[in-house]
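For reference, the chain that follows is the form predicted on its own, supplied as structure tokens.
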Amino acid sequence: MAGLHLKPRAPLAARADLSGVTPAALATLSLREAEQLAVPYGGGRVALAELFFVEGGPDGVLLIEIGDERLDHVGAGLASGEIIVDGVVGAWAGLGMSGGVLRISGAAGAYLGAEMSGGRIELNGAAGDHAGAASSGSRRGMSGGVLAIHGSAGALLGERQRGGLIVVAGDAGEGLATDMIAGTVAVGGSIGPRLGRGMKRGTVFTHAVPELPAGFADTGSHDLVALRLMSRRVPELGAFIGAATHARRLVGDTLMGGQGEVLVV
């Protein structure tokens, strides 16, 4: 595989921050310059080559051959190109992504895809809390792109989401879509309590009626014609809806004046 390959020299002894290590940032560097790229590590900064064997060339896919749960901010700020991680990553993976593709074969820590506005994240393992959500103190969560989680997701998935699509194959924790303003979330497994509290707009798809706050009203069964048309343009949504022709629609959080919807298909 053409591109730059990073292989850890040893298990990390402290947290490392790879937010500046993206295909676009590396494309202008020679191999020697890439090796000397300074990255935050523990309480200081070290050269990339002190943590990784650096091989290949900067033009192409960035491959991290062995992941580490202390490897934070992988793909943060990614705008183009592709990053592949063969293993787990720490927190903040894909933070603020606006384009490109981030593929992770293992699990991810908290804040996966937080505040992303474009691009695509594929996670084969489980995601920690706050995936696709807003950073601490921020009012804006995910606003665009696709976050595909093939395992489970923790609490507060899609908190303050403003757009984009999140698809979770497994279960999702409590507080899903809290203060959601726009966007779509589809969860194939069970959903924890307090779904949609403070939800203004947006759509949550599920296969079973979840536990909902008092501010949600059941409006009965609805035809899915418009959604089936939309799903033709969004393969992930089409796969989730499948052959369903109707959905039970619950609207809320009406206590906050919201008109978000939970569709049970």
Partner chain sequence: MIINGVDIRDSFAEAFPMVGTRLIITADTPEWALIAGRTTTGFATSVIGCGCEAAVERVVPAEETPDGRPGVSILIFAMDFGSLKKVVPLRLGQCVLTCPTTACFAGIETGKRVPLAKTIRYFGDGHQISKKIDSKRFWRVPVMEGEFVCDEDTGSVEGVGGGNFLILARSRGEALAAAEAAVAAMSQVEGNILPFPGGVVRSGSKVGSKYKGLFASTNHHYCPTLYGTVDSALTPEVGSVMEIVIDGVSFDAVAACTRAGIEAVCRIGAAGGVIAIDAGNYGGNLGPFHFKLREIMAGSPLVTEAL
Given for the second form:
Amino acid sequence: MAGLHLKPRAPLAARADLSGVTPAALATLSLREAEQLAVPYGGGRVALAELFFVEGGPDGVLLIEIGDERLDHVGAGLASGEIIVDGVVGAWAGLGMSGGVLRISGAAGAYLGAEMSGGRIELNGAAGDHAGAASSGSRRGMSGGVLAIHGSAGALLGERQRGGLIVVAGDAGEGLATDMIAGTVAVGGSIGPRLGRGMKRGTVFTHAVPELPAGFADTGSHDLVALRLMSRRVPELGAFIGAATHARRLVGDTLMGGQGEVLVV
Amino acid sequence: MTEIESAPHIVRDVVCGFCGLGCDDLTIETDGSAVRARDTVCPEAARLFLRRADAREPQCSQYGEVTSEADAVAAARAILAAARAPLFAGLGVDIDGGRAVLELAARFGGVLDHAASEGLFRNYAAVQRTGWLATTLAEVRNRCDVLLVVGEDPTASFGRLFERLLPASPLFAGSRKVIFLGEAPGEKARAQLGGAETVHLPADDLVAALEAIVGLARGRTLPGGTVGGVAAADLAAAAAALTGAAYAVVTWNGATLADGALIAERATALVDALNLTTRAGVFPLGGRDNIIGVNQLLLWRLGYPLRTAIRGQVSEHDPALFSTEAALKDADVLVWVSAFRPEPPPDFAGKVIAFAHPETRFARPPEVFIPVGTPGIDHAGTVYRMDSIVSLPLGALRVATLPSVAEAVRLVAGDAP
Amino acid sequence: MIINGVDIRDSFAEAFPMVGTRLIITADTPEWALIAGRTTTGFATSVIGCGCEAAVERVVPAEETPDGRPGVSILIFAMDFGSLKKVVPLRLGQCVLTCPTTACFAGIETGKRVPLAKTIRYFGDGHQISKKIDSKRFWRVPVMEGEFVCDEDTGSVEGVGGGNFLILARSRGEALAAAEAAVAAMSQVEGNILPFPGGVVRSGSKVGSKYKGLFASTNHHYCPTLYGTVDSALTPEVGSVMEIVIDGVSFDAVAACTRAGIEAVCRIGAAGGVIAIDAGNYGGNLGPFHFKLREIMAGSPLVTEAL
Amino acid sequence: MRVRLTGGRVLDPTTGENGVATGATRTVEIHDGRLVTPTDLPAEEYDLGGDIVLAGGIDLHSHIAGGKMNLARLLMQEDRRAYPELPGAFCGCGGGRASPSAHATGCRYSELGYTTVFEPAMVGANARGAHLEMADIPNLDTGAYLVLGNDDYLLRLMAAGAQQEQINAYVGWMIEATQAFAIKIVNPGGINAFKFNARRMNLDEGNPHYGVTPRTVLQTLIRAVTELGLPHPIHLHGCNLGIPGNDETTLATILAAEGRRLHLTHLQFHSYGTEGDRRFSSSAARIAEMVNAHPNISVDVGQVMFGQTITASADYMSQYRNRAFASPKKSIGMDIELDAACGVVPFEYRDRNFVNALQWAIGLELFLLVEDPWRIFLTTDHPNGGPFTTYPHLMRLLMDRDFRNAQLATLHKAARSHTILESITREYTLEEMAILTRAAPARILGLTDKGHLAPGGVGDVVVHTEDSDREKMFSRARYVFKNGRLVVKDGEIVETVAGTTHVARPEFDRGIEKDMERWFDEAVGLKAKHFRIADGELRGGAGPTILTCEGTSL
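Structure of the form predicted together with its partner chain, given the form predicted on its own:
To see the whole picture, the full complex is given below, headed by that same chain.
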């Protein structure tokens, strides 16, 4: 079948898990089969059609209307195609996605884009804690792709991130980039305390010097050619860096032998 | 497992299953249904073993109204049968009771979590990501010559910890040195430490100070004069003691540390660094109300630790959504299991079925309350010690008038469909 | 074929496949970019003696470079990919890494990857930092002046080396003036370099020598001072011959460059002392690329007499 | 309940019956869980139509329970997530492949026709946990070998020059206290030496604290189990596991047994030479020759199977070394209770890796060069060499030379030139496979009512439909009866039943008890009586199946 259009029948009374409900997986199903997909819901499993009005839609696109803050794992494992949520999602949206586009017009719960390795997430609202992070027990967070959050992000954004780009237009909560391995985060707004503990490598772009833990060293302000390069090469950073040629560079977490950096532009 | 002497009903070598330390040398006095700990027990054990002779006979209730066991069981079953998203929480229960609850959850579906799992999952930040090099009680007792205690004085939670951990005459350790990073040892701890040399490093940032010690153990030099509120020289001395130890041990209580996950990771890194040249192990504290046992049970039965949901015969682990705190927001039924202590269930708007300690004081009467016996007092059972390796047999100290959790839960489960 | 009095001989340039790459070198000023470009491509006239052939391809305006600073693009060609992988990091390390304010970027995206910072980064002694955007990685290597920014690697092309033509003129002065005009015109054609000094080579060579161990020697057929003593390709009025050698990223690039050069020479024409255009070849047996002069010039508006 | 299987070709090497060779069929009957002489009484009948009837499979070395498996599960949630529950009306709860849950272990094993599996490395301190876990494994009888030889109590006794009688009493006490079936030695003395910061330990190297050598530990414990009359010989995981050049240690270890019975486990990991430019070579031929010449020696292979697995061993000394090769990069180690230790290291065996490819070849060489099928057992040291679910593939490798050589051809080139595997023509017969997987394990474990189909035996019966593709054939049993109850039909679980746990009960001098109590009180910090496991703690109160020890020959 072509794409799918889901509209909640009612606000969810328990958590539902949309793992595996992706355009690619749906492509092989008839509308009837899609309706009968067993979706974990509360302490059991129910047919997709018990939770949603299910209709066909444009090819390669899964459109979810309204959404629900208990609707988890939207776009988890997405490898291609597009998922558009005209509303909010629960936790784990875009978990481990490797390609495709996930657009969410509202807010997202915790672990948005956790462990994603490719593709693009556009979130208009606010993200919960642990966006772009590693799930508990996993060694690595987001490793590739772009996570664009137009609102603010919660605590532990980019925890254990090891690649890819996170851009937050609003604020970021505490513990940003904790144990970060590599990758780039840019935060337009304010930043919570305890940024970058255990940071190994990677870059956090900010507009003001944040509160930093003991293991960060201030190397001063520098004319960095890399700024000009990133401003041009990375469209998402173009507006953030603009024409800046200088940045204050703070390096850490040196206590753990880390060489991560906070670049204040 | 216990040896009941003749009157006046003194029971020696009683195993205590409450805090997870696994003391098994308690002396308990019983008189009919009355139970009282004697001699050297910690306040926690004294409190939790105590059963007064004049205690009211506990009874099942529904909405606070006394009811028959059969009615309570039937009501519980009806609630579960109609439940959409049950949460099986508390889980303060022995292994057999844990099995029964697991099977109940498998049948009706729902989330499984223990009341004390926060500390456990902080430690899992380290153990699941990088693994760690650990040790157990008897090894610490006999080999540990330098012990690093991170955070609060653990004696508050584990009353006899240092007595058990560092007895006076170890088989191998030539000397004992204990470094307290964080809170100073209290009087009780000092008394138990006896001849051990103690050092106190009053860190205001535990993570930073511990990271500094990791760095020093790896051969780096510190950037400043103090780190985390501790003088660099003191940190260097601590690192030197650890690297110079024959068998260093690092311990902390994840449950009491807001930064427990990072502490666990840094402690793991420290022990990894130490083992390059000498021997060392982590010894994480925790394990109250058999959380370790129930967690082990889930691991061998479901392949997942606590914070796992069974939904339509398939289990899934989600340390975020299936924590008690998070799951309470999504559940419609709370099955509260707390056999070790009168711990009331958390605030919850949905229906509550409580398999709980008879003295539990509920903020509001639960839909169904089935009082249960306490493992190690009312019935035998098995609990795990905090190290997850040793498990202990709890015996019965008196004639049980209450069902065990296993019995009560199996009544509710009835015959499998 | 006669163009503006210049005889386009019925000959062809015989060229070989080479493997090449393009680097964009930027700097704080156009001057430093050019210095870096020229130094990096120094001593790279002929693969026979230098291991590669390289030159500045063009000056790149700031708005076209990856970091928005003035730059130059250079092309480096070698006989095979293995040699290219060796020679590029070597030149990069000696001449760009060391040159004030420069940065170095991939100038070709496709083809096999030629290491740039992939090798050079170790100069950072563990302090180097990389950043991967999409699937493209660049490195920042701390240096005394600041940071050396360099792409991890660059692409490569299977190009053409040894395109050429010969300018036969009445005198040395007239030959050189014609050659200079050709170089100026050819520099405008992207995708090519003229690796010899100033783009011109006065010592065209033939394959082999009477001396054992010499692969190439002076092309005596075109030496005016030997006219009459050897089997000469010249006519008595030819007083001097200059050659222009072209390496390009493709056959078409070299062809376009050749045509631009010959046209420039022909604009000077017989009036300026140019007698004929010829080309160097080895009989067509050695190189797969044949640039037939008359085919290349066919259709040129300058052609006055097609034969 | 009576079950009657008619028209099957019975393959029972214990009695010498080979219906596969003769084409003869006969009726097999089970009554109340036991094999009986066929009757005419009413029974649940199955017409087997010439299918092959075997005794239930017995795996004498597979890590199915105990603390290290739970550590493995905790560490490798990837494995669990990748292998979710199989659908079905039975409770096959949990999942996983390299470290499957208890129910998954029981279900997968019984699908392959196994009915008895032994956990070969139970640490005394964790014995209660191991038994709790085994009680939750459906469809299998189990048992566990107690790890001794690194326990401070024993080494202390030996260092003090204790009499053998005292050591026997200790070993007897420990077997009884932990409800064990046999004694396993893991890296004799080495795990203990690692606690004193020794990183390697050779056969005649003294423990840094006690001075005791692995050789004396081995010989002392061999004597102890012999004199206690334990049916199974010392089950030895030798010194220097995985280290190139350990072939010499292995050969010396065989001689160190001095003619007494000794079982060398996962021999593949102990058969490495140092020849060739990579200083890693196969010594399978040398070692097989030595095994062939010493009838007191039995071995299991610990075959390496390619793919992701997780290694779990009491040999923390070796596993600490192996941490460097962890894939994914994480591992757990633990010193345990003056008793032993454990190391859990995820590992991926890759066919394009020289060492892994050669390990694979070395294991197969051992299988094919050890001549007596009664003295070699089919194991992958689950999950260390690979999950037990790869057994059908391994069986085909052993039974089908063309298949084996085709696999060999795909391996790392240099490894191929280091093995003689291609030239080995041997193919295991069905009868030999039945010996390896049933008859011989029952014999070496002293389980007289298992591994055969004679009346009086346990009603563990497996029916396979013959298929020239042996992997396919052994992947799905047509029927599996556990104690006479049908648990597998057409390769799928139809019921789960509780098994029993085998324990051995030797006689010993109970005078040791006072000293044990003192030791536990003072050193261990746990009462001896709480260390002891009561019969009623096993199998949910059902208690163990006890094998009394009356001594064995040799």
